[in-house]
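Single chain ahead, written as structure tokens, the form predicted on its own.
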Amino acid sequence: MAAGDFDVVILGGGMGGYPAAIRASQLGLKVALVEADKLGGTCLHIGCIPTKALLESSELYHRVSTRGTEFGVNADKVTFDYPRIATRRDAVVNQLYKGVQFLMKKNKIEVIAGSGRLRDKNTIAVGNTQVKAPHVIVATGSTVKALPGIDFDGEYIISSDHATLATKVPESICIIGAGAVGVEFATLYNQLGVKVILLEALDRLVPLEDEEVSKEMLGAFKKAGIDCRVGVRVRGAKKARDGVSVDTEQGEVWARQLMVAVGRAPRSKDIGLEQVGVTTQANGFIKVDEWMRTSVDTIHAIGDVVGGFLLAHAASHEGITAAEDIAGQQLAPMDQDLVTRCTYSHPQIASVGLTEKQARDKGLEVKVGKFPFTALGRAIIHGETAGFAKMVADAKTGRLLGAHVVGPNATELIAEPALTQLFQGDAWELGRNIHPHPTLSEAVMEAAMAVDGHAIHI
């Protein structure tokens, strides 16, 4: 059996694959999309969306139960119902899943269910079906990484996948890894009253963020009662005393459950890459250029499988870039420096561009502006004054090199600095943009003005 010919066939229908399919269709191409599981991929079903739905519930519960009286809201004996929280999580996912299915029909994209494999540089085999096209986009995503000698059992030793889909929470949990996933789940469990021990092998929390952000997070987490231990290397773990004993170089750590959150690995094995000559790096990520082209002229690759920032919005942008390149309508190449990074912990973290250290390590002379939320009217009204906005600019040209926000609604505030960097703008231009008052966005404005010593409220 052979499928009809297409202009482009996409292997993987996650947050990279399905937007690529839509954009290609908009540009007049006939598109087939091969998906082994569900459209929307990891982000929609076991990643971004369900975890943020869980965090929305935990944040509401925590805010009302611990701070209600501060706001004049008297709510006695506030409790949470985790199965109900899980039901709402699933409802959110299902609504969005139906939306993606609708978009496939609306854009006349043929969705082929099944596990696909590259047969040659123009063909994907799905069972007995051969799907042919002049262009192929590989968008197979990634999977959670385990630690050597620590195997997931789904009950005592879990990954973020298991935690996301759980219908109950443990009495205590040890989390290995204090990157974005680790601190988000530490926030979730802590807000629900679970005892949390957070272990990080490097010397600070969220080690990919600006060093001042890491310091702020450590203080906030300790204040919240999270047991944070940095510079701790794990040697092994085993089930013990109706829980898990974690062996570290500093001694034993015990908790009812252990979550391993040490990153993700590309789904690049056994999909025919070697057979057709697609070059991969030693760690399995596919090598691509700025237009998402691989070493094979007919094949593009996008999303987590190519490395860079393993984020849904990065994958979507890469998919759109690849589709436009295939259609001969290139707008702009993919630039990893323009990818916003968002972490939905408490406090939230968001960043784009270079950290202060990265800029200095590049030999750049920089100037920095910071503004604390403690000085912002809207933050005081909101009741969340921890954190700051920080801008890193080139000292000679004034061009904005990086932006870092830790605090309330940071993930919403980062878009404006990101746009400034897209337009290769200067910090003063961001600062001179008239921001509404009272809003949290004023922190971004003030930090940008502070680069040149012109902040008003500090």
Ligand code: NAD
Contents of the next structure:
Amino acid sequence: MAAGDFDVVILGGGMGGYPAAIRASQLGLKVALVEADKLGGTCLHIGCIPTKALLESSELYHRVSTRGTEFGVNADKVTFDYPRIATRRDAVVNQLYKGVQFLMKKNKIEVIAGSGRLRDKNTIAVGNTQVKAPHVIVATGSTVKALPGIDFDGEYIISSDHATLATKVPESICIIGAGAVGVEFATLYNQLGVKVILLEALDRLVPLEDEEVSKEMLGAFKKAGIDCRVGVRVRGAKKARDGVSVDTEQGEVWARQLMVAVGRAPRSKDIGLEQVGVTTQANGFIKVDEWMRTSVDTIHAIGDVVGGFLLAHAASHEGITAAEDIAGQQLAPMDQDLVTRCTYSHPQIASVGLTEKQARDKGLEVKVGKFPFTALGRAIIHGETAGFAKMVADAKTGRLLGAHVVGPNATELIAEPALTQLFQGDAWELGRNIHPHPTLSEAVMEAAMAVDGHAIHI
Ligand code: NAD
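Having seen the form predicted on its own, I'd like the form predicted together with nicotinamide-adenine-dinucleotide (NAD) now, please.
And the full complex, kicking off with our chain again.
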């Protein structure tokens, strides 16, 4: 392709790259999008979407089979059919995949299939084709990380990629890592009656979350029958007795399958970053500023490959920020403090901003408001009363610093405290917003009111 054909070329069409392409096109730029596999990337094909589709089936099965009678629904012989769960998962993904392909056409984005590599600071080579543009956005994402000496075989030792695409479930599974992936799959398997052993190296589940959230999760998981072991050091694993024997400092753990869920690594190798002078950190993530600019003036980078929170919605927002910067319309820089974190375990977890400890460690004087779902009408109706909403505010100014929800629909409830933080609002204002009754959103309101001791229902 000739020089000047495009205003911007984007390497990678996942949840960072394709929204960046759409936003750039909306701003009048001519866009090429290079994708080696499928538009939609990890999130759509082996991440957020298929895993949440699986969880929707497991939750439905679990709820009806274990709680049906309590709700007056006779459901004595409820069974599940995993191949059909997998078929529905694939149908959900395909529907959305078609939607993304349509959006590319609608926005007149030139999609170039193939594996691309930076040739110089304005050129991406895809096979023998050279795609040139004054601006480049790198959005190549990330891949699952393995533990040294424990190689994935896709059958006995699996990653989240294998687990997401599987068409059957094992009788028992050991999961290493109790981050987002670990607790979501622990939930999926537990709800389907699989024996789950969850091993976490640190001293609590979901260690990035507020400490009280971790404690609540441990209680809920134990109650659900998940064998949770924290502070466990894994030394190795090998195939044994038609399963996997995991060697830990605390002894042997055996399960039919082993899933390793210890994080993700950036896809920053072999794409020509070094040759064109793009600076990366020691762990391989590309260094960027708040406008997603790299060390090379023509190149932006977004999504998992730049680190921060490896979340689809963060990637999209970074893509939009980069596209606007390229178009000369700097609306708002990327603010990692405003990224909501959502985990679709049972109970769900969602948070934004600082944990209580992070706020105190920063030397801030904080006041905290907490409201349990046990005291909320909608939660009782719903039959889901485990968990709470917790607001962390600046004691001097009242400004909302962080919000943490563990419990029903937490992932839907977090958007409102996040908006309060975007508007630099106070906990008081969040509590004064009139919430519909009876809804789960009242937990957020009551927790915000509790910051000043004004909660009504506790
Ligand atoms: P993670 O970094 O969130 O969690 C990995 C966990 O493994 C950590 O708690 C860590 O302490 C533990 N660990 C590391 N080495 C260990 C060892 N040797 N033994 C025992 N435990 C060990 O990574 P993840 O859960 O794999 O997720 C990867 C990325 O994908 C994360 O950034 C995550 O936020 C994102 N993700 C998000 C969602 C969601 O938002 N719902 C879902 C899945 C993944």
